[in-house]
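This document opens with one chain alone, in structure tokens, the form predicted alone.
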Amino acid sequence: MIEILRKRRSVRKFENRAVEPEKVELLKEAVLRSPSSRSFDPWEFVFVSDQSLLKKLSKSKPHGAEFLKGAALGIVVCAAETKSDVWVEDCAIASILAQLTAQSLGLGSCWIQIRKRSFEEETSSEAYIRGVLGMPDTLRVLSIIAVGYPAEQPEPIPRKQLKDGKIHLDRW
């Protein structure tokens, strides 16, 4: 799990290729495995690969997408907020294990934030993605995770990099 980590980085350029369906497949179970509080399981997920839609779904806020349009693949991370108060932590657990898993396949990833950005100045970013997708309105969008091969591979962060003053051991 470590190499996994210490390779994992934003790609947000892709090879024009299709990810192939058992590597889908496993991405599936991989968000389905996602714990979440209490086993409440508020996240449902929106597997898009097709490019018309990954092209408007690029276009959800004005900064921070549009290279979504050049993924295999986005997955829209959502749920309704009513079946758990913590609906956003278990979205964000969900987000980063697609990731984590794409990188153990060979893919790479990018987190796309959703929720608290704007599409335009009365409609958020939410609003758009659920009126592409034809997602009910009790959906909540955290996040879409832009998946594809990568056509750039960024290199990893030396260890001598991180901010170790960010670890407090016993005491503040």
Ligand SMILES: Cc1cc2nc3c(=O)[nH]c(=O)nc-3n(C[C@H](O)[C@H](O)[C@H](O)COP(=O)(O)O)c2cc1C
Given for the second form:
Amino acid sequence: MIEILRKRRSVRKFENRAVEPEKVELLKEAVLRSPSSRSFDPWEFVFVSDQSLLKKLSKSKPHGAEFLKGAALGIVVCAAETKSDVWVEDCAIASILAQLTAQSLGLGSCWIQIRKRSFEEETSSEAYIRGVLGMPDTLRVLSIIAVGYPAEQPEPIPRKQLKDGKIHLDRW
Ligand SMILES: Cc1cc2nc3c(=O)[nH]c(=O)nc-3n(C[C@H](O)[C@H](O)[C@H](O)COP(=O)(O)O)c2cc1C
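Please give the corresponding structure for the form predicted together with the ligand, as opposed to the form predicted alone shown earlier.
In what comes next, the whole complex appears, and the chain from above leads the way.
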């Protein structure tokens, strides 16, 4: 796991190449194994590989999502808000597990933030995505994880660049 953490960087450029079905199955297994508060499992995942839908989803917000149209897969991480008061935390855990699993499979990924973002002035990114994917209004959307074979390899961050001052021992 530490090797996966060392190598993982956000990838926003992807090869024009599908992800093998076996790898997609492993990504599905990974997110379904996410721990959730009180095991309520409030999350739902929409695995999107249809290129025209990925293109539409890449317009979910004005900046920071455009590269999704070049990805092989977008995992839309959403939840029924009424099922858990900590659905955000549960969805965030599933999102990072998808990213780490992608890394372990030789794939690149990037988190696209959706919650609290806007498609345009009067429309949230969440509402736009619900419309594109035909999701019920009761579902909240935390993120989309863009996944594909990397066409860029950002350098791993050296150990000495990590912010050791963020670690506090015993007392603040
Ligand atoms: C909660 C969260 C939201 C993020 N949202 C976006 C996003 O909307 N678009 C994007 O391109 N990257 C997004 N990222 C990726 C971060 O920009 C990236 O993780 C950060 O710059 C560190 O770089 P690294 O992942 O290569 O280590 C997000 C990451 C997190 C954890």
